[in-house]
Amino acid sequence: MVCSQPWMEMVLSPPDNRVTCCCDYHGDGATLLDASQDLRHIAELWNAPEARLVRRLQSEARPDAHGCAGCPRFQDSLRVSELSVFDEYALDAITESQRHNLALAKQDYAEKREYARARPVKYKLFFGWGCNITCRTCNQVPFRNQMKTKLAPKAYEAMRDQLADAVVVECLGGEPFALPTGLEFMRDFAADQDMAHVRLMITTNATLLHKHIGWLMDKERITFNVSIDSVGEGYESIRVGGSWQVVEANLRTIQGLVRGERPNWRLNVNAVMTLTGIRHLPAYARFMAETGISSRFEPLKIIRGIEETVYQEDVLEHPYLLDTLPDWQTRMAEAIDILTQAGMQQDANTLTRYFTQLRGANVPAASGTEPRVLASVAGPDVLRMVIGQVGGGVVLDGSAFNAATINDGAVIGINFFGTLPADGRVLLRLSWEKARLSRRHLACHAVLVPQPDFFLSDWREGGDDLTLVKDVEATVIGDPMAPRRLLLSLMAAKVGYVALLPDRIEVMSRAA
């Protein structure tokens, strides 16, 4: 069964200037400015060339590479029949119109017109990247000084004929608040009583709902789609520059009315499962328990630019993290327990699978073992060990580069000729000295690609008051006595920076 993504849904992207059925697709979509920077008639994007094309490879079911190669809903051929998915958008109280559009929107999908007949039942606009706050875990974070653009002033007046027939506009961006032109789009869409069918959904971080409680009760339907991971400590140690304080009001305030004076509104809030999360899950538990808020739990997505992070905090995918939280398991039984005892069922057993999955990891313990050093370079000799680069505008000047986009790096490369530590892990070592680094200079990214002779064991990231440590552990796939090649890429940590390379790399091992 192929995705229904393309006959229903169209998502408009201006930072990087366009337009496809779905956020994860990967392959060429069409441009949504032209060359005026005026936004195309959407019509004509529905259909446009990119458009078909993305139908025509899900009813071919294509082995070979595209735009959905790798998607697991165009991988798994056992779901259920997508056209359940047409259905849950008729649980809510649609027009007519809205229901023949969805009719036929489901009809398309059945035939596999690669021309569809129907509108999108449901519209997707990030409005910009910009955002009041710079979230640990956003995918969106590296590439913000790289894709400013911003949706044109006027875009509702522009789009407003096509959007009575959907059953959904959700605004995204960044934050959709904190975008002027998203801002605009929202307020006039809320006020036009000729659109009150069609709900809005608002994808927000949710520190700015209190200042626009009063425009927002105009709109009789609305979702408030909002990331928290976690709450106190947790959720500003992940959400840097948000105020739990203020977010947890927020969304009592929502609650409220949804239960209150706007029974039409919902409410969803969900957090990626990460080690700063676990740590506070008991609390997380509590709190949707105590407000009846329900919470989806997903997995950390890795996205250039975000690596290191992802290796300091996704438990799912890096799975020793656990072992610096030893009542791990203690924590989340309790949160499940909460949930369960608060009849959030559905909460609980998404915990639940995520519990028994973690549970059966291979979790090693941390060594205690003080590494020994193989070999060791510094200085001018670091250089020496770079192989290649990533990007196509990297120039090193001494040890650093300009990082032109987010994907500029090194790549330095360790031989081994049977000389691998006997327990076929090694571990790098990659220090700067504290001084070199400021708010324009910032350390590489140490990032352990895939590649077919090591994975990635370990990281931590420390040092003192003089130096920066990135300790990159990885261990061998196959017989460690072969002849292998350790790939690290050193990559930009922030586009329009000076990206540092370590003043020391250090091969060792713990292996006695």
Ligand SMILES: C[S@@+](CC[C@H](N)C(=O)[O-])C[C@H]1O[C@@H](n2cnc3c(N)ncnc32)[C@H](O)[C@@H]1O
The other form holds:
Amino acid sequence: MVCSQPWMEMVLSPPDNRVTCCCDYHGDGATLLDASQDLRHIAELWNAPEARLVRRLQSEARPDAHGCAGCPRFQDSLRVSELSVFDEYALDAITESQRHNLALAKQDYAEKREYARARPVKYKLFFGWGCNITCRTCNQVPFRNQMKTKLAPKAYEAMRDQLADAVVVECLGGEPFALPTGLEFMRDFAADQDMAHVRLMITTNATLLHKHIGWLMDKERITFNVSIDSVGEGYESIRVGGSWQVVEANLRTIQGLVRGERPNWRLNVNAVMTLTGIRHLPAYARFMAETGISSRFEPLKIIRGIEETVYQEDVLEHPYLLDTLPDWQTRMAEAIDILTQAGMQQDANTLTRYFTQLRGANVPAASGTEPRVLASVAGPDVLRMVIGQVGGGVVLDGSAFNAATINDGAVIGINFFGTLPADGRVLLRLSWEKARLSRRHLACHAVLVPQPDFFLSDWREGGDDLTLVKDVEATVIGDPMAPRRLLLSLMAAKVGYVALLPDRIEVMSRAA
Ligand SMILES: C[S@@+](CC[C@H](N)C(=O)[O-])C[C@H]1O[C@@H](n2cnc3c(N)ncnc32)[C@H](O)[C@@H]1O
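Could the form predicted in complex with this ligand be given as well, to go with the form predicted on its own?
Below is the whole assembly, all chains and molecules, this chain first.
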């Protein structure tokens, strides 16, 4: 399949000083700013060598050779719909010049032109990682204090003529309403009546919307993509620092405007599929049914820094989590029923797909067997289990290291020579004395990276007033009697903080 992104979309990312055709692209991008930190011209960027390379590799059907590798858009099921992606943009009431550019882009794509004649149909402007809340699941949090460059003031003025025949300009972050350059750009765009035909799309957490409705009303076409993940308590447990009361009021306000004074506004919410989300799914569905707001459910993506949240929330990847929610099936079925009754069939269908997937997964029963200790190390001996360091500049200082980057860490290794427990499962119990933990001193993240001999089969956090405990259970892949090595990474929790190795590591088994 040839993906349409390289002929359609331009992603401008000032914090990385990078321009690509897709926010998931992980190959080289062109630089957004020139050597004197001025914005490069969009026409130059759109046909820069990096952009042309993606078009060429896509045309030659060699996506795996570069930064598109692993992208779900290459699944066969998407093959037929790719050309029609362009037609979706024509559903907006677009002008003659927008229509002409869209048709040309579609033709460039159909002909697989390396040098695009059309300009981008969509721009995505990413203003930075900064945000006013700290979502537990957010794949940006680990990068927050890294920002190479930002857009200069008056960026909108510099770009506006080049944006004029696009159909949509999306603004996101971080939180675009909390980032000064994002806010300035959006305000200038909204106030510019000569650009009324270009839709502003805002991907936002909606926590600050009530402060900006006044100037937003100047813009006739806006799409609000609001990420909420859950409602009520569920919302506040995932979106730490956000208030559901505020967000709910803002969603109702926007939906009221969509149905009244602003018929060309659109409002969609999105949620990542989590254990917490499933716990609150009936309430979520009731809110959507009552307000008529449509929602999208997305799988969680894992990156360095949020693995422990993923181990505790990603039901799709780790169905073992569902054993703590015995009525999960009832909750999902109820939510699907509420959405169906409300005529929100598409939203119900997405949830049904996840429901079917989870029902087919192997959800183990909660294990009541107390594990027994096979081996244990404590204090300075913990260091003797470390077989290597990862990241640059890690200083192992007795029982801790300073995390200069999010990729800093230590790896422990345990060898088994036909000595694995009979059930092929090993439980590593890591303990930290809470007296050692502080705002600057954080327990390492316990990460089981994909490896040949074991997969992660359970991960729990617990303990008591004195001790923090992380239980990591690994299950052997293949013959348990063959020699096996289990690797566990003890990784930086946050950049610039001290990462504490555990005070004790116990190797345990639940097998009889
Ligand atoms: C990081 S947010 C930034 C924009 C804005 N502040 C917001 O909350 O929507 C952009 C989108 O990324 C999604 N996202 C963040 N972390 C994710 C993860 N680990 N997996 C999947 N989607 C994630 C969010 O749900 C949101 O829809």
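Positions refer to the first chain, counted from 1. Predicted, not measured: the structure shown is a model, and the values here were computed from it. What we label the rigid core is the largest C-alpha set whose atoms superpose within 1.5 Å from one form to the other.
- Once the cores line up, the CA of residue 464 ends up less than 2 angstroms apart between the two forms.
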